[in-house]
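As a starting point, one isolated chain is supplied in structure tokens, in the form predicted on its own.
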Amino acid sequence: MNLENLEKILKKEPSYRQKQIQQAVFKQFISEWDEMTNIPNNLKEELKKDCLLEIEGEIFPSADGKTFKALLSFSDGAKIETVLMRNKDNRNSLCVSSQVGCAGGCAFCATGKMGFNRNLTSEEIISQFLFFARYLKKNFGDQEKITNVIFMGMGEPFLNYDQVMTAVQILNKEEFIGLGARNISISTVGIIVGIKKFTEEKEQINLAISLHAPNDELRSKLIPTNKENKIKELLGVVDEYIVKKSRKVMFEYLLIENVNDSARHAKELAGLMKKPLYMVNLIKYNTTGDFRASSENRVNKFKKILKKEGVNVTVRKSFGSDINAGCGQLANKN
């Protein structure tokens, strides 16, 4: 939905037609203009031609009916994936993009090797979430809402700095969606001028750093953004983000057979690692292209270690692997 054209509409409106507007969009989650019964027609016409509410998108769900992926379609033939994971707990987390492929090259992420189209508008962000939230309406009912989105879809997004900013506050604002700062994570793979601008964002936005090694030589053959953003310097701006929010920070570090995954770097790892507001999550890998997941076995002694050296340390239940909607899967294989 263009928000600049229905500002321009609203302009001409009484005041209280952008709060049932505005309501209608972001909170009963409606798809077409006919269904508001409270706006003259006049309005209505001119709002199905200057401000579509449709979304092109196709689903594709997981065996076991938690994960949902959804590749959506925008006006210039671009195409993003967006997955929804649905969890016991009343839990919906929605895992958004926020560039059409990346130019960050990860060597184990499928996206990276797509290489870059160009970003997504903060319109385009948002629409990843009215999406999932009209499908979870339709398919089941008024209660079930998204509870958590995160940042860690296709994408850098400090790459992308203003416009995903600029979508949080969307997403946080109560006027639009309404969504708790700390049900909002943004995952970064450590772009250091990106985190000290977020360092200085009033609202408590969740922060992640992408880590996956732990040491620069190894990094910057996984992760060529390491080369600018060397691991001494990452974590001294983190450290300043955590001296200023007083908010903990969320490692992920994915797990790949034979690549990151031995004793020696655990240890290493746990080096970096303790500190009272670290928080490790190590993830299980999932395979694309050259790099396979590390075995239950060495994901559980990998653990150990970090327990042992004093990390916070969890694992990551896996998500969505059947349809390419894991981490480091998400393509646009179409």
Ligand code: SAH
Given for the second form:
Amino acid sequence: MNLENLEKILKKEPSYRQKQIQQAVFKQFISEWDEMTNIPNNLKEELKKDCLLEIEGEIFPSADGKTFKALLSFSDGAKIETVLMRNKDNRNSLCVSSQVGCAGGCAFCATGKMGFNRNLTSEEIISQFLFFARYLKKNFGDQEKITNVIFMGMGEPFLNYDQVMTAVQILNKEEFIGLGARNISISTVGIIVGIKKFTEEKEQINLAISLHAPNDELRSKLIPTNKENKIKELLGVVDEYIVKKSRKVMFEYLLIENVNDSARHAKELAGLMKKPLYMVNLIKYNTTGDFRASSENRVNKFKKILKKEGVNVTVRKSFGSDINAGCGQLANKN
Ligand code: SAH
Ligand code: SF4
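Please give the other form, namely the form predicted together with the ligand, since only the form predicted on its own has been shown so far.
Following is the full complex, with the preceding chain placed first.
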């Protein structure tokens, strides 16, 4: 949907009309302008012509019916994936993509392997939300809403900073989608300039850092961007963020067998992570080819060491790996 055109069209209209239309698109999630019965026909025709509501996508549900992956296609043929996770406690979390592919090139990540194609626009990011909001409404009823949005799909959000932040505002602002800032999270591979900018934003969005290794030598091997964003400086800017925002920061740590999951790695990690507002989230590696996931036994040992050292640590449940919708498995074959 072309938001700029929508804005242009709405500018000519009285403010109650703007509200009606924003309400219909961003709160009632209409998929066709004909669903609106309270606007004049000439306006409807104009909207149909210059502001297409249609979003092209195909849905793949997981076997347990809890995870849905959508492959969306944009006008230039670019395709991206978006994943909806339905939790028991009435939460529906949406994992959105910020880029087509990614320049990050992380060794364990399927998106990284496909390389970088282009940035997504804020509209394309929002269309991922609207696509699944409409799907939930149609298939599960009016009460079913997306409650959380996480930027953990394809791409590095802080390498597409402005479009991502514009999308965050549309998600957050009451006249648009009106999702609470605390229900929006951004995961970054640790782009220092991005974190600095993010620290100055007024919205209280959650921040997650993909750490995955406790020292620069190993981290640079797994995550090429570490060479320009070393751990010490990275944690330095994270600490500034915490001072300014008084918010927790989540550090994601993927456990890969015999690569980063030994007792020595756990102790080294504990040395970095023993701070009150640091949270460590251990993630099961989803197979993308080259590595193996750590055994449950090794995951438990790793967790135990961190706990004993006084680190705040949790283990993440994984979703949707049977449809390649787990973290790091997102890559379209086209
Ligand atoms: N580029 C951002 C956000 C997208 S990746 C980032 O790197 O943080 C989202 C998360 O999935 C990151 O924590 C990433 O490290 C993780 N991930 C990548 N490949 C994975 C894999 N094969 N298994 C599990 N998690 C993976
Ligand atoms: Fe890009 Fe994140 Fe994948 Fe690394 S883990 S290649 S930064 S999407």
